[in-house]
Amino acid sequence: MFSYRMPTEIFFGRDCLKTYGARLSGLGAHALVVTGRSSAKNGALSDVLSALAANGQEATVFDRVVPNPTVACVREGIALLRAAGADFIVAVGGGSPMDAAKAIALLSVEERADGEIFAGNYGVRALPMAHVPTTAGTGSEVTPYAILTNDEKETKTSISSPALFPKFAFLDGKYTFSLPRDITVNTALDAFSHAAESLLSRAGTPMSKMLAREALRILYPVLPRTGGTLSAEERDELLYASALAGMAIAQSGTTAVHGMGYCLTYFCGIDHGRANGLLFGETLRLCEEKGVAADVEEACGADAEEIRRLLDGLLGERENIPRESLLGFAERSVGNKNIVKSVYEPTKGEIERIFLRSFGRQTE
């Protein structure tokens, strides 16, 4: 028995907003427009206001929105908001922005003090939202979950409710031409991450399982290229592998390497999805060790030892981090809930295993 639920309608393809931008129109009359400094040269925060001025509608737009988003970052969203008299909200760029949206149009029907935004059992209000996302990894357009920096916890956290499924995405490929190698990469690693994970999630589901397989399937073949020259196609190919990993996580969640990636962004300050990666080859070998690898391998038509390598060469040379700190980091991770979700949950002794291996160091 399981359940699935995917209420996002999605519109893919060039000039998707253009086209379909009067869709739009049924959420409201002011659009409080999230977004960071990039989406303006991109030309999405273009093509979104001009939607917006060709239903009649206004808009403000918050361009404050920082990486790893803050509660504080949220709270000036809310703010700007509710001085505006916005009354739903269009997402504009990758993960930060798509997730600091979440939690602004959550927490502005539902109010929390700081100290319980991450307490959960959030109910099913929040303003409606549609999302334009600008990079090809985060597929968080078509999930449940915005992740914020919980400074108390000292990590990244996410919450959750099914009001936060925006109600639209609008995917178009273009926006993501211009994206810098590092980005590309990044983003690239979080959704291959993203399907991956899905396939070792015991939460995992048929319908997340055939997400998953088919993300795995258009994405592996385009990941060895995402650091170089791409394609128009290619780059389309990523932005739909990464909306269909995401709507397998939005079933299954994510497991061990997002558990474990969190500390190595929140105190080292790597990308996530290159936290995501470093830590993906340890974790996938341990994987085969226990024999629950065999998904992912069919899924990529490659075995552990070829995923491994491709995540190498992508990844360039590792960060230099003391071995105290990455036992640190271990001893963090342990418990955590995307931990606990894997369909082999790594003890103590081999979180400890995969943080040092993955950055060259001795395990004794």
Ligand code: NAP
Second form
Amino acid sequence: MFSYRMPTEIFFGRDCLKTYGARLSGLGAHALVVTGRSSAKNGALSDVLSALAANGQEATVFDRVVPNPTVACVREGIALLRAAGADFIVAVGGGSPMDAAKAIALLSVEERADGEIFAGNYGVRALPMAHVPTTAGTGSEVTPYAILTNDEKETKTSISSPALFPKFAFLDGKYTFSLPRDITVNTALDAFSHAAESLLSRAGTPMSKMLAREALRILYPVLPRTGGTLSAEERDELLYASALAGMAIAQSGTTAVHGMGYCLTYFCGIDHGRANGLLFGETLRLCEEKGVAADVEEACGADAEEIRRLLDGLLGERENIPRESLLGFAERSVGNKNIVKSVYEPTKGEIERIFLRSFGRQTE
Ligand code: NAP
Ligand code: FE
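Could the form predicted in complex with the ligand be shown next, to go alongside the form predicted on its own?
Below is the whole assembly, all chains and molecules, this chain first.
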């Protein structure tokens, strides 16, 4: 038995905001446009503002979202939303603005003290949202998750609620043309990791597996090209595959790689997608040993060794992280809610081995 829920209406393709921007008129009278500092440069923000103006809707721009959004940033957004009298939200940017927007949409209708934000059991209401991704990507535009920095636990933690599915997602690959090499690679690694981890999840369903396999089928051949110059078609493929991978994790959640990667981001400042890429190869090696890697290999059309070689090439030189820190990250990761969903749940010793080997450290 399984269920499938993905209520976001997707508009995909060149200039979809121009073609379908009138649909925003049903969301409210005044938009809080949640974005980051550089988003104005890729054309997405001006397209959103033009669509809102054409509909006669007011807009207030909150452009102070930084990578790995914090609770303080979300509170600042809520204060601006209230001061402006905004009644819906448009998110423009990568996963960080999209996740901050989701948390603003939820916490502005369901107030919580800082200590309660990650306690779960949210109601079913949030302000209506439209998302415009400019990376490819997190797939946040089609997931019910918002991932925030959790300083109390010294990690990143997801808030999950069906109310966090945006009403609309406008996916136009042209907004990703301006992505520099490193962000292109790191965000593609995130999408790759979502699809593969979804296949390695105990919570996978026939629908999530179908979406994850299709995401890998499209993404894997483009992945080697992310380190060079991508064509417009390849950018579109990455964005499409990243949305499919998002739809897959919307059902299954992510698993061991994400569960371990959060430590690398929190303590070492490593970009989210790169953190996943760095840990993926050794996690796949363990899955291979335990006989659960075949689905991923088949969907990629490559064996685990080839997949590791490709990732190694894209990742380049690895960070120099002391052995003691890596062992500490392993200790913190044990029992993580994503890791326990893995089809093969790694033991503490295996988690240590993944962290150590991923950074070229001896396991003995
Ligand atoms: P990001 O943190 O949103 O953005 C990284 C950088 O890329 C920022 O400096 C951003 O600039 C810049 N950027 C964005 N679009 C650009 C463009 N078109 N051209 C040039 N620069 C651009 O990165 P991300 O990897 O997309 O998102 C990562 C976050 O998403 C993490 O917090 C992660 O935990 C979360 N995540 C969420 C989900 C989910 O389901 N909700 C899934 C996976 C990951 P700005 O200053 O303009 O922002
Ligand atoms: Fe991710």
